[in-house]
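Given as structure tokens, the chain that follows is alone and in the form predicted in complex with the partner chain.
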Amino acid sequence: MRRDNKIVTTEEAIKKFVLNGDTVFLGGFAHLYPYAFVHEMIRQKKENLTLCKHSPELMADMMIGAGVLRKLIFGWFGNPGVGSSHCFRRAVEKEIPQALEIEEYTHFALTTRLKAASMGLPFLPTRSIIGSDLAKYNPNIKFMDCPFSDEKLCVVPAIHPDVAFINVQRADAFGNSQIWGAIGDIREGAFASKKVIVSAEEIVSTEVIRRDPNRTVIPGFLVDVVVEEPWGSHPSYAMGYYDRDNDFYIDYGSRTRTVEGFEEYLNEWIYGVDNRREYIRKLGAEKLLKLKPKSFMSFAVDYGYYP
């Protein structure tokens, strides 16, 4: 294990690890979305990025509206539980603020691309997509005959994003990362990507990690840098730390119906704060208290000591 401490700030991580033109992966499904990193990419005015994310929701909507994304590789794009994603629709329907190239899959097929990469394979088969119209518009989707049966299968190529941004509940200073609740596509995305940047709700001692090795989803040696960023997933959630902020999703949905509304939102919640700490301050203590869940602890298990 690298003994050197890998802790940096979100600003440093984005500055150093995101180059204009990169393909970026954002980890999670509903849970643990790395919003702190997304806001900082927008603040640093990164350009021409490609985003690989099956369910990019507000993260990509903000990036599209702010002109950060050139291309989107995705599976579903809406404001979950609320409705449309307006910046996405404006970009695809009207090229506002600029044209957006899209490469579209089912959730399963796109996750399969990451799975293939995470397994060191150039492709994987899947039963997804067969018979739908998706393959007509996406040359990366092919079909093959099973070598053992008369079945026809869909095949998709591995994808290796340049950088994976992963928010986790806890990590040590070397990047050994643990998650509970929804794991999403974090395992696949981290192992598929060329660089892995982790933010954690809490940095804990390696001893905490070592007490429960089955909870570790990313080993430290895969991780380039680690950021401690409490509330790093707001308005999505971190299991046991805070709830999803539904009001925030609804507010975003209604305010971003117009370009002006989106600009105002951007100025208020992203450009208007210097970093995550200011963002949290702006959310205010009342909101933080409201989103904090009651405690519901797992029971401990005994690994046994074998000297």
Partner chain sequence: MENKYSKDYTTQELMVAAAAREINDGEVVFVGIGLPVLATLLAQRTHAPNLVMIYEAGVVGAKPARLALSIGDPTLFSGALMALDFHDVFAMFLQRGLCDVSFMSGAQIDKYGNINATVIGDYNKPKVRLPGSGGAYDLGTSKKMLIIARHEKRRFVEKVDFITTVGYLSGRDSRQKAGIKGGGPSAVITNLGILRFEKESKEMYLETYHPGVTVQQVKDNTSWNLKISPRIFETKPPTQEEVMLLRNELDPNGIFLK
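Taking the form predicted in complex with the partner chain as the starting point, write out the structure of the form predicted on its own.
Since only the chain itself is given, any partners or molecules it might have are not part of what comes next.
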């Protein structure tokens, strides 16, 4: 890594910042899922990780099937376009490839845990979960009476992941990271985590970042390293850069119904390529062009200043 910036490769980021046994947070909600980081963690055969993610999508299914995860802290598991996540089911029902510990919340309650950590608080109250039976199975979910109204509230503890992996549309070399579209729990996860690793669809100049400051969701001082990784969210999408690859999702769901099918998938799309650049070349130009969106630019905003 050069002294004057924070740019590294995905391979370097995973090797340096992910230790076996770590708790990792993966950003993204609907789009901007950090698939490039997930594939590299599998490729480097990380072990005994705990994943914190309210909607872990197929990222977690891949990590479970590859034997990377020992525990999942989550809000909902599955994918509307695919249905059941087969590696997850095999791990929970049959301990294949190994037993998986699960800790379940609502989406909002898990984000509240991250929010508490990001604010430096030991816990936060929420109305989420009240009325459900999640507290029967999760000892981290507790209740209290509001000291002002006597209303019954749920309380959840702060969680501080060891490392957050976040994909963004653009960042500068110092980690100032911009997002547009759904942000989800990216901001809370970044501020809650001990280390923050960013991948960007493109690295731009700091001047570009400064000219649109309201899109800077993660400030550079929070970021340990940044990677330029085009198509880093495929098969999910990055608003303005490429669409969701629904065919890829459906193919994954079909192939991973069996252990053998999942192993074939790993060998083809993760172990069979050395890095994300080879993965993208393997997708092919026709696929990439098909996923490119039509341009729909926002109107200019004048951030004029007074010299």
